[in-house]
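Only one chain is given next, in structure tokens, and it is the form predicted on its own.
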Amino acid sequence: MSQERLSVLVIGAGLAGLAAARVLHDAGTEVRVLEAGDGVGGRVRSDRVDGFLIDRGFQVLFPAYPSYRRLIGRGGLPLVMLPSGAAVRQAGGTSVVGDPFRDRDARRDLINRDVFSAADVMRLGALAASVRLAPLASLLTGPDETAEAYLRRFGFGERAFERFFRPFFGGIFLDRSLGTSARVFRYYLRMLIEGGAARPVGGMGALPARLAQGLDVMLQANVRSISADGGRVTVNLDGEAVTADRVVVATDPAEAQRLLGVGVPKGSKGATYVWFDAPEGVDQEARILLGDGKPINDATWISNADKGVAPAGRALLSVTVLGTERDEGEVETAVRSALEAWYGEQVNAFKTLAVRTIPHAQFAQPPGIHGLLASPQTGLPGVWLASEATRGSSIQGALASGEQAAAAILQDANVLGRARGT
């Protein structure tokens, strides 16, 4: 390998790196992907545990993502669509929030006004219309503020904030304070309205697996350093090196900063996820369950929407606890206590499958975040950055960053080819 000189090397087989490699490969460019881990996907992976299929964190896919549609296509990945709306868990029971015209339970609970007042329902309609009717690009431009400030300008009551907005969007952005940029909030609300939420059949790991099909991927390849000289880029691995005409660095922001010295957004958002093996039928709800954050922010009976993730007769429950400060054993105990308030003694039959703390699930995206994003161009000639750090911390951001880096390389190659007369 040390004698090889490749056209393009991609460092990192997460979504950004795979998206870049996919675009380059499909354009006829020789490309190899180097991945330090034992599989593709980065943070978007699925594992088999005692016959259950669990993801590395609770994740969903918005099929309306433009990059997903370009890279995969509408029919390219079998999806399980998740029910729209949410179920708000309270001491007295459950209230459903959703489309009252399509969902009988949502219509019932709308009348009871457990979450939204009559005035709030009108405000929801105004919010949805303002986001849906605006040009998509405009949602990410203009003056910025927090998502909370933006929603308060619509006049929503405190009950709507505490029972719906904080847990629902807090789960998306890992921030119950709703301190996320209103630009980012508007964009992802639009994605939800246009395409809903889904999970690939076989778990979220099916997405990177599909992107990686047919690619040259080298696993457990630890990159120590990168240098550029004389029109070529050298990537130093453990005890050997490989050269390439161009390199894409598609690692997490911290690793990209180590390798390239580039400035990346600061402030990681993390969470702890607890997965349970439970008897089938404890709860038939397939919607996301919204908690009060003490400690459960949200929970989902994954197997109620996708039977294939659990063995016959069993159910898979995922619980999200925001933050990473608490010991995993302490988190599990607190989650079980909260679940007992929901399900009573049935919780004694729940078996813990896994407790996983993910310190960096995404980076903070406060108002003004777009001015803090890194450039795909780096200080090294022939080296490009493909990372959530360039486009935003989400599946869409990662995929789009890979497309962006690949497009730059293809354009660069075309310009160079024309200059050489080839």
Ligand SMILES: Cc1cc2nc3c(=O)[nH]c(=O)nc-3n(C[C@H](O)[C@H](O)[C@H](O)COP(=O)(O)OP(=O)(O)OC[C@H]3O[C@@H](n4cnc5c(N)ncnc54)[C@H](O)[C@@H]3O)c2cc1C
Given for the second form:
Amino acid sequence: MSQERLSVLVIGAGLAGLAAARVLHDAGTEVRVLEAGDGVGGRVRSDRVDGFLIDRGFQVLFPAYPSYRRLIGRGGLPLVMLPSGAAVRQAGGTSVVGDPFRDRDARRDLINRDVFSAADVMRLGALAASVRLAPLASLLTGPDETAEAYLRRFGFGERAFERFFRPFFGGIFLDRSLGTSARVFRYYLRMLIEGGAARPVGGMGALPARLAQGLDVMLQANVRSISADGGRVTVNLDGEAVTADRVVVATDPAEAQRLLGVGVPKGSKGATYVWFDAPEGVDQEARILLGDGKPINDATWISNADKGVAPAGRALLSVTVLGTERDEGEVETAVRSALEAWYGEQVNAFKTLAVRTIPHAQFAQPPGIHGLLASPQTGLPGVWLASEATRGSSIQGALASGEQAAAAILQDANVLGRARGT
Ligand SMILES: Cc1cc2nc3c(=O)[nH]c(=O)nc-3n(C[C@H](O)[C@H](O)[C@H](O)COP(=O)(O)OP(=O)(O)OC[C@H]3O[C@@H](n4cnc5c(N)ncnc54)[C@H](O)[C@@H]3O)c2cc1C
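Okay, that one was the form predicted on its own. Can I see the form predicted together with the named molecule too?
Next comes the full complex, and the chain you just saw is listed first.
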């Protein structure tokens, strides 16, 4: 089989599937992506609602992600950089915390007794230096523990945990307990320190849309089963069978387990997101606002960083409430009453644009998670797994898993081609 004639079906047009398809397509392989949904992006999609641009759940892009750099690169996707600090909201007012080299207000509030003591500031320096100076790969190796245990070894005070670490990293891992693996924590911190956080112009959905450019993607193609026989792989859609030389399964982990019988990491982290249309100027803050978790974990006036997400004269506020147990109406009411403590009666003028519960935003990543990740090899000949399940539950994990599966297929095809002299 020559590499030019190799045909590959990729199941799933999330970031993992699109990354795999992108690499294979760019290497000259014939690739078709089969996606069950009505658009590309999987968990990373954006919608227009009443003239506002709303992502499906609040998430940001770390431009330092190595796979993002390889696949899209500098200038490949217009980005709006987000402020590097966070604003801690509490009864007495707001304190700014963040990188003192990038954020003037964070420099001013450097020794802010409301969040960090003077000793904590020294500890932050030590934490940042240890994460920044270590070789990147080493951050994901070595003995594992919870992020909380790791931070406690630096000696941070209780206020630093309650007012900064829990809400800030709780918003990233969708878990305020800081029970996430310290390896994962260190990796994210390094990404933040190296490249900050950004949103693509056009919303998070612009990232998968960019990856999908020029690819053959078939939407509303729900794959029911896969079988392999005689060097070909057969994929069964509703009432139709398609064959290919190779198949990449790039679905969410639960569906990959159903299709392939492979073991995948268990447990889901989810959240409920409330989006408001508000009058412009209620709050000029563009930094993420950190709450006490009752019920607001964090909130962001997205239009203060990116005017393009709201119609003229209006502002877009996104609020994150961790967990998915509560009824959406109950969450919305509780969020409105917490916002009243911040903004008073102005909240009466806020219109709710959407309330969305996302039960599986990420899988749980407790200490030891790396030993539980799935292999890209599936046991079915010619079938590879590309999913966050193989590399970690994140944009980087999904993109890297796609790159990895594509590289394995290309290498395999080259080896076979050389053996046959084609
Ligand atoms: C609200 C939220 C916040 C997040 N925050 C962050 C963050 O701050 N930083 C970060 O790095 N990551 C974050 N993540 C995680 C990150 O977005 C995901 O890890 C990543 O997008 C997963 O990509 P994936 O391609 O592996 O899976 P998915 O996005 O789930 O894609 C799988 C695709 O397969 C399709 N599919 C499933 N079954 C079939 C079938 N039988 N046939 C055909 N198609 C099928 C699905 O429709 C879907 O399009 C967040 C996610 C969410 C939702």
